[in-house]
Structure formats: structure tokens, C-alpha cells
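The form predicted alone is given below as one chain in C-alpha cells.
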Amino acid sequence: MNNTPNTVDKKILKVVSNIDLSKLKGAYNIRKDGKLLVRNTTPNIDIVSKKDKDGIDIIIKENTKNESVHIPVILEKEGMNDLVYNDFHIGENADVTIIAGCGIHNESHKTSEHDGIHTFYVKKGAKVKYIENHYGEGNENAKNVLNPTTVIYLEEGASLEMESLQIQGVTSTIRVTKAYLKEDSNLVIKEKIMTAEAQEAKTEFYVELNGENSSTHVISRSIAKDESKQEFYSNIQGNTKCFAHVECDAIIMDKAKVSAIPRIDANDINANLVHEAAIGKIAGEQLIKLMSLGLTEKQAEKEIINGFLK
């Protein structure tokens, strides 16, 4: 261990990667500051630093099950711009959880950014789980920056199940998702985004269905609160006989600005692809009925706004 983590190190592992540092196994590699902090690694799961770049390499073996790898990163350092390149190399059949993540504590009035770069090689019939969190904290008038970039390279009968999670503290995120899919693969994408005041986020997914009965689903949810702005862009490119379902659903309050901009390409007769968007304000209705119970309409609100985004 390079250094010893401290109460702000342990509430933001908790937050974004649900560590218990005293509790932790398995395979994992900790980030603060552009430094390694501690790593372990399995039998089975590998952790090398890039030599070129700033970054590991997460190499697990074929036929690997029932084990998880946590990569969270966090930014105390003031002014801090981070820049990581993660790779996971999946071996055949393998069946594993990925926990990555970026906490930001940020006392002071700078920018600080963290902007990783995920690249997913999922080999022949492997299986991901991939969580990845994104929280900020500290002086309100500091700017929480988080780009991810998330790559995804499935080959035959591969899947990966991804669920990303942004409901605090973030000034602003630009998050990347794009994959390629070979015959009988799938993709799952689970996102959860909650912006307040004048905070802004945009998500894109680009998505190439190349193989026969690859099939991709899209789910993303959204809270745009006070003045906050969010884009939501997707592009599915159905290139054979596949499936893909994207459904995009945001609840607008206050002064804020939602976007939804899909676009599918079938180019091939046997592509099946659909889209679903739906943006609009809390029900009265819902408010009504939970203020009826006992709930002010401050309360009601928070029980609808925690109830979509399970």
C-alpha cells in the first residue's frame, strides 16, 4: 500500500464501488490523485500498469467464475485532471464483475476532472457484469468534471451487462458508450442520471449490431431538477438479422432542459429495431395520492423520484 486511506478515502470508496476496505477481496486496484493506492490481484485475475500511458490492463482467464474486480478512482487533490486508460481482456466462458467508478471530493473553487477510457474485449461465450458510479462532493462552488468513455468489443455468444449511476455533485459529464457485436451476442445498458441546479450531462451510445442475432437494450433514466440540462443521443446501426430496443424516459422539474435524439439504421431487411422516448413533468395524480397518505408535497416528490430510478 503506497498510503494509508483516510475518512474522506473511505466514504467515497463506499459511495461509488461499495468497498469496505477491511472486508475487501479479490482482485483490485485503487486510484487517488493519478497514483496507484493499493492492488491485489487473484489466480485468475491479473492487474499490470500500462507502461505508455496511464492505465492497467485487466487480464482474467478463460473459464473464470464467480470473481469481481474493483477499479474505483478518487480526486482529492485540488485542481486535479486525471486521464486513465483501463483495458479488460475477458477469456472465454468467463463469468465476472467489474466495480469501477470515480469519486471527486473537491474543497477548493478549481476544476477537477477525471476522464477514463473503458476498453471491454470479451472473448467467446464470457459473461461481464459492469458498475460504474460517478459521485461528487465538497465546496459548492466547485466544478466535478467526469468523462467516461466506455468501448465494447463482443464476440461470439459474448454479453455484458453494463449499469452506470450519476445522482450527486457533478458539474458536468460527456459519457461515451460505443460497441460492436459479433453473431449471438448481447448487450444490456442500465443508466441512472440525476442532475440539480446548473449542472449538465450528456450521454451518447453508438451501437453496431454486425453479427446474426446480436441484440442490444437500452434503458436510460433521468431527474433534471432546477436549471440543469441533459442530452440523451443514440445511434444503432442494425446491420444483419438483430434486435435492439432503446428506451429513454426523464422526468423534467423547475427551470431544466431535456433532450432526447435517437436515430436507428436497419441495414439489413431482418433488423428489428425500436425506440421509445418519453419526457414529462411528476404526475399530479401521483402527488396527490402519496400527500393523501400523510406525505408534504417535498416528501411525495422524493418518494417518485427514488421510486424511477430503481
The other form holds:
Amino acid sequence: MNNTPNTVDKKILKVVSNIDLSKLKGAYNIRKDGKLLVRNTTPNIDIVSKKDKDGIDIIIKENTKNESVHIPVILEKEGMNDLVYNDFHIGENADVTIIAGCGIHNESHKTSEHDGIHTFYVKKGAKVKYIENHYGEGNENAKNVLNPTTVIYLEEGASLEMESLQIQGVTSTIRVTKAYLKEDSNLVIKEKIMTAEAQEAKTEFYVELNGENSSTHVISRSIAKDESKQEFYSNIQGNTKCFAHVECDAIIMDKAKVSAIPRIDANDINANLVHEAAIGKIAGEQLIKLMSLGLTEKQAEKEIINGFLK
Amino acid sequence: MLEIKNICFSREGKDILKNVSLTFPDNKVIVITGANGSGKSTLAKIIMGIEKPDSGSIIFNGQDITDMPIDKRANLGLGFAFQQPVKFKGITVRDILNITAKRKLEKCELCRYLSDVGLCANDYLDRELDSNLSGGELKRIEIAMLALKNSTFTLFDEPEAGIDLWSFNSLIDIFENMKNDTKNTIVIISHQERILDIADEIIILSNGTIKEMGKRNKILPKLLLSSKSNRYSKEVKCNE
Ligand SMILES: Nc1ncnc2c1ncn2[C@@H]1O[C@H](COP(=O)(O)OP(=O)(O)OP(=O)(O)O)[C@@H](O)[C@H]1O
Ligand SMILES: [Mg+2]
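Please give the other form, namely the form predicted in complex with the partner chain, since only the form predicted alone has been shown so far.
All chains and molecules follow, beginning with the one already shown.
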């Protein structure tokens, strides 16, 4: 296998991780078609291949500040089915940014699939920003499947903010996020999804608030176009004095279908849980306002969508 | 010049506008007033193309625009500040001003338009046009948008609603500047005496018809007199 990234690789890396290979700094691990393409480690961040299964351990030393890890995945070989386990061990009081993402370039009519199982062990007081982009391109009959699972363990006072974005070219996705929060920990999830044509996207959030004063804020914004289908499930378990806020906001267009099934269980008198779900087409008055500024209906629609997914 | 001829509009069995004809001359401030529900906003929406009249026509600078869509009218030079500003998730104050200008505005331009409506750019540019802004703030941004949009005929639907008394003078400055800068015709729907004071002409709508129209100094005294007597008659009713 050739270990020099080609032009398609470079484009995909730019889209999913916004990285320019020549300028890439810090720790990184680029995986292509099920194999390691390039890797770099730093004195504070080690990346080790797993022995028992496909995947890596990313080990971040305690008190590591202002460092980042890029772990993009590229699928270009047709009919590829890639399953990978990535474990992140984040040391006490570290403050880091992790950028993951998967880009599929599928020129065939076959199915390309990447299932990434990411587990975060965030130690006391550590702070993580986790960004994940999913993107597909290639043959219009290609099937690009991405099924990411994210499991998050937050210790006392730890926090994690996850931003996930999937706006193009993914035929089918089931995305599962599970989190277990201890005292004073905080989890923020911002998810943005756009589906078109016959694409399907399903997302499931399961959050257990087990430690006193733990809190979570889940914000999902999505747009479903054409005949695409989306399902949103969230299940928040408030087991102590805690706070949760779930917002699911979807714009539905054409013949698309969207379901939102939020569940909140307060198992303690001091659990304070809120969920909001709203699904609707683009408000007529929004289109009218922008048209009264001189935009065509199509331009107005575009501005509304861009803003919504920003 | 904008003319509307024999406009009729009814919905759900109610005649909202009854055969309304009006001429708005160029480069004037015209204030439309009248009771709640008299049809003022409906008339403005019909001029902008948001509502379609059942019959009648609208002529703008000699061109029949009765069947023209909203965006075409906007590009021809019509502008409309809504009575209730529209909220957008994710679109910021900066975004909406850029959209209005159809280009990326410089920071100093953004500042100027916002400070004209009494808002500090640094505090507002990156805020979203959603429920986190107060009613008065949304209203000010709506006015800034119309001051920025290149129009020659601008309708303001109750621009003073929700604007505090201290800012009233700046609001009036905006209208006067717009009138002088761009030879704009400004039509303001308002119930406010201080807005009526800057009118060249006043139109009184009542139950979907024009009750009276003419120069301010002719209409205003009558209007103030009748509003006083109305107040009086209400008091009598209460005492009964
Ligand atoms: N689409 C509609 N369907 C039914 N009734 C309508 C419709 N649009 C307006 N109306 C009614 O027509 C009347 C005039 O409404 P309009 O909004 O034009 O009043 P207005 O003069 O602007 O009042 P205000 O001073 O309260 O803003 C009201 O009684 C209103 O309820
Ligand atoms: Mg009105």
C-alpha cells in the first residue's frame, strides 16, 4: 500500500477535518481503507495500535493543555467494510481538542461502510472538545454507510463538548451516543444533520446523570429534504440532583419524514430535566421576509438552511 | 409614484378592504392611521405582494405590479418593515444586514446602521435573530434593515411599537434622513402623535375604507379632536 496521500485523500481530509496535510501539527493518525496511512505522536499524546482488535488507544497525559489530535478515516476502496475501536484516555485536568471524521469516496455501485466505536475515558477535571464530521461523495448509486458509536465516561468535574456534523453524501447512518456522568461533570452535544434523496439517518442519545450536579445539554438541528428519513431518540436518566436540556429542532422539506422521540426519566426529586422537540417546514413568514429583501424563494430557502445548520 | 386602484380584499366573509384607491406621491412622508383592525397592515401587505387583492390594481412608476411576486417588487425598489419582525434560528444580525445589502458589509458600515437605531454593533452583530432578542431590539434591527435596503418606496408598519421614548427622536431622524438621502417615499403606519407630526400627508383608514386623507395641517387637528371626544365618550360609558 502506498503511504503517500493522493489528491482525493487530501480533499476528503480537508472536508472532514479541515486539515491541510502539509501544515498538520500535533498528534494525528490517518486511517485509509482499514489501514494506517500516517501517524504522529507528541511527548504528551501517544497513539498505540490495539493488539486484540482493529483500532487505536489514544493516551493523553494529565495536564496536557492546548493540544489537538486528528484521527480522520478515509474509505476509497469499493465495497470496503471497516470496523474500528478507538479508545481515548484523557488524563486529569488535560484540556484538548480531538477531531475525528470519516469521508467516503465511493466510485462504485457497492456499499462502503465505516463503523467507528469511540470510547472516551475522561479523568477528573479534564476538558475535551470532540469534533466529528461525516461526508460521502462519488458515484450517485454508491451506498455510503456510517454507523458511529460514541461512549463517554466523565469523571468528577470533567467536561466534554461534542460537535457532530453530517451534511452530505451519507446514504445511511445510525449514530449512537451513550454517556455516564459523575459529580459536577458536564456534557454538551451539538448535532447537525442534513439528509437528501433517499438517505436515512437515525440518532440515539442515552445519557445517565449519576453524579450530583452533573449536567447535559443536547442540541440537535436537522434538515430533511426530498424523500429522506430521520429519527431522533434521546433518553436521559436523571438519577440525582442534576440538570438536562434536550432540544431537537428539525426542518422538513419536500416528501421527507422526521420523527423525534425524546424521553426523560427523573429518578430523583432534585433531577431537573427539560426536553423540547419541534419539527416543521420552513416558516412561510421567514421566506416572505427574505423575499421582501429581494431574494428569490430558492435563495431565501438557502439562507434559512445555512443559518439553521451554522 | 405608487397608485392603488379599487383594491378589494375579503377573507372569511369579512370585507377587510373595500374598494380602496390611493396615490402616494414621490419624496413624501405619508402616515396611515386608523383603529385596530381597520385594514392598515393588510393594505401594506397587498402593496408588497404578500397578500393578493381580490380585485383592483397596483401601479408603481407607471408599471402594473399587481401580479408581480414579492422579490421582484423588492428589487424594483419597494421595501417593508414588518409590524412583527420575523425570527430566524442561526441567522445573526450581521448575516441579515449582509443579506439585506446583498454584499459583505464593512464593520464600520454595520456599526453605522446599528448605531442609527441605537444599538452598539459589538453587542449585537453576532447575536441570532431569535427569541433571545427583546421585542424592541428586533424592531430596531428591522428598521436598520430597511434604512440599509436600497428602496425608493418604504412601508413601515408601526415602527415605534416597543421603541422606548428616549429613542423616539432618533427614529424620526432615520425617516427624515431616508427621505432626504434617497428621494424615498416613506409610508408609516402609526398611531403615534409624534409620528403624525412629521407627516406630509395623513390617511385615515376606517373599516376598510379611506375615511379621510390630505395634508397634515388639515387632517391632524380633526384627528386629535376626535380622539379626545372618543376618550370622553369612553369615560361616560364606564361611569354608567
Ligand atoms: N387572512 C385573514 N383572514 C381573516 N381575517 C383577516 C386576515 N387578514 C386580516 N384579517 C382581519 O382583517 C382586519 C384588518 O387587519 P389588519 O391587520 O390589516 O389591521 P390593522 O389595521 O393593521 O390593525 P392593527 O392596528 O391592530 O395593527 C382584522 O379584523 C383582521 O383580523
Ligand atoms: Mg397592523
